[in-house]
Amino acid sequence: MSTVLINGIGSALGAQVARQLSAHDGVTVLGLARCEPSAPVGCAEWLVAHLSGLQLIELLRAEHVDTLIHLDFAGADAPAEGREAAVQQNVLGTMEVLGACIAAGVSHVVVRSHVGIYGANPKNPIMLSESRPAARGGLSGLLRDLAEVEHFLAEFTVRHPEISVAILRFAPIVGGWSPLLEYFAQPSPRTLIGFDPSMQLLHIDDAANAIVLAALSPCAGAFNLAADDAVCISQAIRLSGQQPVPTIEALIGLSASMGDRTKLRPWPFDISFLRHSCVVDTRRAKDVLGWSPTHSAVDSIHSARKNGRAIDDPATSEAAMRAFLSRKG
């Protein structure tokens, strides 16, 4: 019998992980969220609360939690309210969660991360393996926070060999809220003139499956997770129903700094990712976890358009509206 607590069950990803875990016999699923779950969570019991470290220790001990899945990062599943609050939640919050796990005797932790922590650098190899450390600079926002978390985890696992920590480095997830899909779906997304790097994506189903596999096995270390295919940024934009607009770097930076005032959603990562590719090797996840993606990057973008999470092209939208009005008439 195993008891798993999902910290961040309120997100679309957290809810899907809960549903998948609920299907396993002998697994009790608990959830902690900052808001009510956005989707069904199977048989999981959950509470909406922002617990202190001591309160979390009490909960973990009372429920005899042996595995904790940490997905609660500001900016990952919903827009961050501000940088100071995001750092508090992402970096300091993760440290507090891990400290509570040690105090409560939790034996296994799964932590969400991102392939972007490697950075986009012309010196990167064609395929990045897990042996490459997180970048020490050149990152901002959520990626910077996750890189700091990973540097902390490297020291934490050495100091606490009694706890196994699995770090899942996801490619940008397609499904639920995503700043990248919002960027792809806006009219005329801006790209960097003269550059069209490759990138990987990951369907939310495959991301949830990887979390479940990591939670139910005594694995440790980092794992890259991405679809087997990579797409150029311009290709991803076209698959989303829009046309890329190559732009000089100064104008991209200006739109990012002005934010909503331009009515354009800025590129959600550091501008270096518009210049250089960041493609990861997923063989370790396949060999150790037995994980394999079931959706390609192209299929993931198509599915996002079909379920309404990305804005479709005007002609399709017009046809859908006419069909709706016809049925109403």
Contents of the next structure:
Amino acid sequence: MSTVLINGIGSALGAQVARQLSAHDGVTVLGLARCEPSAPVGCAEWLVAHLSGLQLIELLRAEHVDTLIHLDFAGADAPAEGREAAVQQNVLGTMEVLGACIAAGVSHVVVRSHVGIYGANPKNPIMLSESRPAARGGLSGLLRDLAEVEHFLAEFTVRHPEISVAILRFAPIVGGWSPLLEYFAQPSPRTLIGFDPSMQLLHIDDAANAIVLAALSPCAGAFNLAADDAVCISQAIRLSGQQPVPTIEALIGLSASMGDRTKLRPWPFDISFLRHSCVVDTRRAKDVLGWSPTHSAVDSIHSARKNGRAIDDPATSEAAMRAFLSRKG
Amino acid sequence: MSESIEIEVGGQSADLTAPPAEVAAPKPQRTSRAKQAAEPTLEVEATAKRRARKPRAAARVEDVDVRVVQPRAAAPTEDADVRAAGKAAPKVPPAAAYWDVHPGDSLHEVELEVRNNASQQQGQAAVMGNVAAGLIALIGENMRRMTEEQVGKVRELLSGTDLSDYLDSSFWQGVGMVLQYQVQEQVDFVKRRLRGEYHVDPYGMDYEMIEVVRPFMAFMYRTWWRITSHGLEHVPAEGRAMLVSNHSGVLPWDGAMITTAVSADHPVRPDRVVRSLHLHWFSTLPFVAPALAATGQVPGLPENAVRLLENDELVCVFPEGLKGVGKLYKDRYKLARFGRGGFVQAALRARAPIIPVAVVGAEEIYPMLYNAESFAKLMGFPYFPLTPFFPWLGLLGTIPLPTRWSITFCPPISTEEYGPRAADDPLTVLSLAERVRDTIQATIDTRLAERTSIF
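Right, and the form predicted in complex with the partner chain of this protein, after the form predicted on its own?
Then the entire complex follows, led off by the chain already shown.
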């Protein structure tokens, strides 16, 4: 019998984790969200609140929570509102949550992170392993916050051996809202001329599976999670149905600061990720967690592209109707 | 022109058949062609291309029945004799029958046969034969880039046609259909690329792009540098191995040529790409970085080397690094320091055999007289070469000199007997590195002694 609290159940990823966890026997699922969940959450009980550290300790103690899943990062599942508030939520919010976990005797914490924290650097090997430390510079926005959180966690886990912290470093997640997908799907996304690094993606189903596996097993340390295949950035744009427009670096920066924000979606990460690849090795997650990706990067782009579009393929419509008619038989 | 090339072909093949140690032999002679005949798989493509350019004596054979394929044994001249022997098969069965193994190769044999027949005919028949052979060669080239499914489609289109019987109208019909199909497939290929429907590995290697640049690399290999490869049988057709080569020639052409040697001249013709490790500085150069990645080259970091070897890849390293490529002309063929033995550590960690490779000829392609270091530093380059042609002639100066090369693959040095801890033992690592270096230097010295001219 265990009680799991999902901090950030409001996002598509959080809701999916809640649904999958409620299918397990002997797991009580609780949720904490800053806004109403956008998707069904199974039999999880949740509250919408923004709790301070002390309130969080009280909640964790009262509900006897023994595992906490921390997914609540600004800019990851919804557009961030202001840089200062994002840092407050991402860095200080995570520190508060971990402090509360120590005080309330939570034994296991799963924290979400991003493969981008390694940075994109020609001196980084391809197929980065988890032993590589997070980059100390050259990152901005959400990645910078996450790198700071990783540095904090590296120190924190040494000081507090009584709590096991699993850090899941996800490749950019496909499914739900993501700045990367908006960038891919806009007309003529701008790329850096003369460079076309490979990148990895991760389908939201595989991300949710990994969180569930990490929450239910007493694992600790960092895990890289990505689909087995890689795509070039220009290839990902083409798979999304657009053609890349190679531009010089100055113009990409210009487009990020000026221009019509409602129409133009700039590259969501640092420019260095348009120049050098950041590809990780997922062997540890496969060996320790028993996780394996079910969607390839190419498939997930395809499914994201189809999402929300009317079906114009007669064969698909026919198959759907047959499946519907045979539902009783 | 044609005459001199013909001699080179003979010499090249003779070297290929002889084990590397014996190649101290004198200049290749014309008689060595018999050896060439004994090795039909080697050099097939190159000889075909050269022969295509050879002016042909039209009236060689008297009257031939236009419908019947002339038996080759009747060919009177020495030239035709060699070609017949080179094909090995006494009587070629209908083309479609033996396509299942290597469509490109068997088509190539048909092409040779057609060409041979044409040379024995007169007037229009000879011209038609040459055109037919050219078309078959084109089909074969295209088929190298096709998928199994597409090859099956071509085979189906050609199933009723006897390709060696080019005077039959059904031949032209069949070839026409195939060419139309292949042109359509080429257009589809470009469209598919634009839709992003291709595959890259995590290192960015794009197999389709390798196929696209392969003909150019083969041209540089066969025609520009007339490269002779020795000891390719030491390169395993599958499983991990580390090629360790000397590095030279300002631009890393030697790595590309080692790759081409394995893909074009290996006796087994394994479908494997040599993953060369390059200086990570190249990854910061626009256009160069994606081109290197697409052709399967990887930044030279120890982690990458170990990882690739663990995936059972064929990895090629240049331990001299910049000290090698940026070597001055006066220092040619003197191996620089082999780093700190990092490549040996990687091979020991992955328990991969080390194959020393000696490249001779690459040192002279850009004779670097002076390294303008201060300018290089200003621009952020690792070196800035001043050669007799660069930068004075601008882009023309970047055309490499057409020296004659030889690439020697030495017998592999096994790392199996060293334990897993050996990689952390500096003495073992450094002595192995020294052994590899001495092997390469000795092989280079042997090859240099044999060489009579750099061209």
